[in-house]
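Heads up, the chain below is alone and in the form predicted on its own; it's given as structure tokens.
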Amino acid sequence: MSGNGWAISAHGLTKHYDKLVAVDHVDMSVANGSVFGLLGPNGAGKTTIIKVLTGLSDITEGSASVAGFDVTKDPMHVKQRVGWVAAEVILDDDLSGWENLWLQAKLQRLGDWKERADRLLDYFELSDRRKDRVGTYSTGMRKKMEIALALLHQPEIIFMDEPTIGLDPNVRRMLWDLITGVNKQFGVTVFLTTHYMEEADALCGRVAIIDHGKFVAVGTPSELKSRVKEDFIEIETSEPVTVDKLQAIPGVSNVRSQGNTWILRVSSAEVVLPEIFRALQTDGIRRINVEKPSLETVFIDITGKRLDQSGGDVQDYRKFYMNLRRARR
């Protein structure tokens, strides 16, 4: 474990892909034993940050250390001390749970691994299915096995890249409990990327909001939410509306457009909503949504857009995962 109290630290971390700046002069400090959340839309640079921190991609500019080792100078020492959980559950479906653990041990050249594998199967309540093909596991069981693989070599830090994306609410909640349990039970630092506001709020001691490769805000969820004292109202109208008309509504302090919708910053949604209905005619409003102070409103306040409407490229998670596993050999 890093002796300076930081599991991860970075200064001016930058990554270019030709002319594209994927990560733009990022500073960060992640405390040992904490759960740190990186919150942002697809394409914001979250997966790229994991790649440079784990030594899978070269740093263009700046510096970073993980588990006390310089990522550029000691990439193999870094890889030996980190685990990784993908957005997709990526296991060998034709192998049993135990055989997947065996394969992971071989890839990482672990000698004395069987006792720890037994403990992990017990912890994740998979012992009775250890001989069954992983292809017969439920989604929740497969996620458990994925985390067990990541913990097999006793890492100090686990990177979890969008681990709950595409899961139904029940499985997502189950995984939240697992992440909290792993952090506390194994004392492992968790670096979590997500675009789910409630996930970052529920799991993370500190959160960095990233947009277009830059950290636009960092703090505890409570600190970030306290930045926004007002409400936001999102409106989609069936007929054209001018900025001047919206700004003239009593209680509206700011108006921003996003595609076919308008985002209004207001003193109080309860007070301003009747004024909006009077000004715009109810039948002219196709959709209306109210956002109370939350991490979503922090993102709206800083960037002027909703997080879930900020698109990006889909990552090749399978290739990324296999590269990380092979790099540990």
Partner chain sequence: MSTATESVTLPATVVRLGDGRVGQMTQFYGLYARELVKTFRNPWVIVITLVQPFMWLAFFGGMLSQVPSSELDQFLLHAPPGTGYLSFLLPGVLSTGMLAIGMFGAMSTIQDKRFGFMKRILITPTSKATVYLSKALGSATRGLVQIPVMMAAALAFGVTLHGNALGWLASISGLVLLGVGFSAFFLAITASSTDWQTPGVISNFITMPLMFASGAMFPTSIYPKWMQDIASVNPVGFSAQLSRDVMTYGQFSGSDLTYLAYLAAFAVLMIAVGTALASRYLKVE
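So that was the form predicted on its own. Now I'd like the form predicted together with the partner chain, please.
Just the single chain follows, nothing else.
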């Protein structure tokens, strides 16, 4: 464990890719033994933060310390103390589960790892498939194998990049249980990124909301949710509507537009909805969506947009093509 009680700390952390500012002066402290979530849309800079904290990518400006070691000055010591679970599940499909563990042990320079590997395979219920090539594993098994690899060298911190992206609800639920179990049973600090609100809410002790490379809010899920006590109503109409008309509706405290969609901040959706229908009856309401206070409404409140409508830059392309290649393979 790192000495000062922080598994990760960063000051003014900044990463540029040519002219693109992927991470913009981020400060953070993640306590030992906690589960910290980085919540944000695709392309917000979540993966880049993992890359710079694990020494995979250089820091442009600022500093970061992971497991008590400076990421820039001492990356090899950081790498001995962190595990990594990729968004797209990266294993060597030509090797068996046991061979993947063997390779991980070699790369982490472990001298005595077989007993721990055996127990990890037992824990993740993979023992009976240990000799099979991981290319034949199901998606859930591959994810579990990846977490076993990440835990083999007894890391202090596990970085999980969108651990449940693209998984069906059952596998996602199983992974949530596993992530909680890994944190509690093995005392490992978990740093995860996600763009699923419910995931951050269910798993994380603390959450940072990131947008365009900046932390826009940090706190426990309940602290963040308490920032926004009002409901949000999202409306799409077939006819143009003016801001004044929407602001005049009783109970509407704030109006923002996002393309053809309006986002109204209201005291109580139940009370205001009939007023909206009355006011907009001639404007052709095409779609209406109500958000009760949640991390989603916090995100809308801070950024003025929904999580699933944000972002979309270079990182998205990379992930998309990575998944496409995997599917073709």
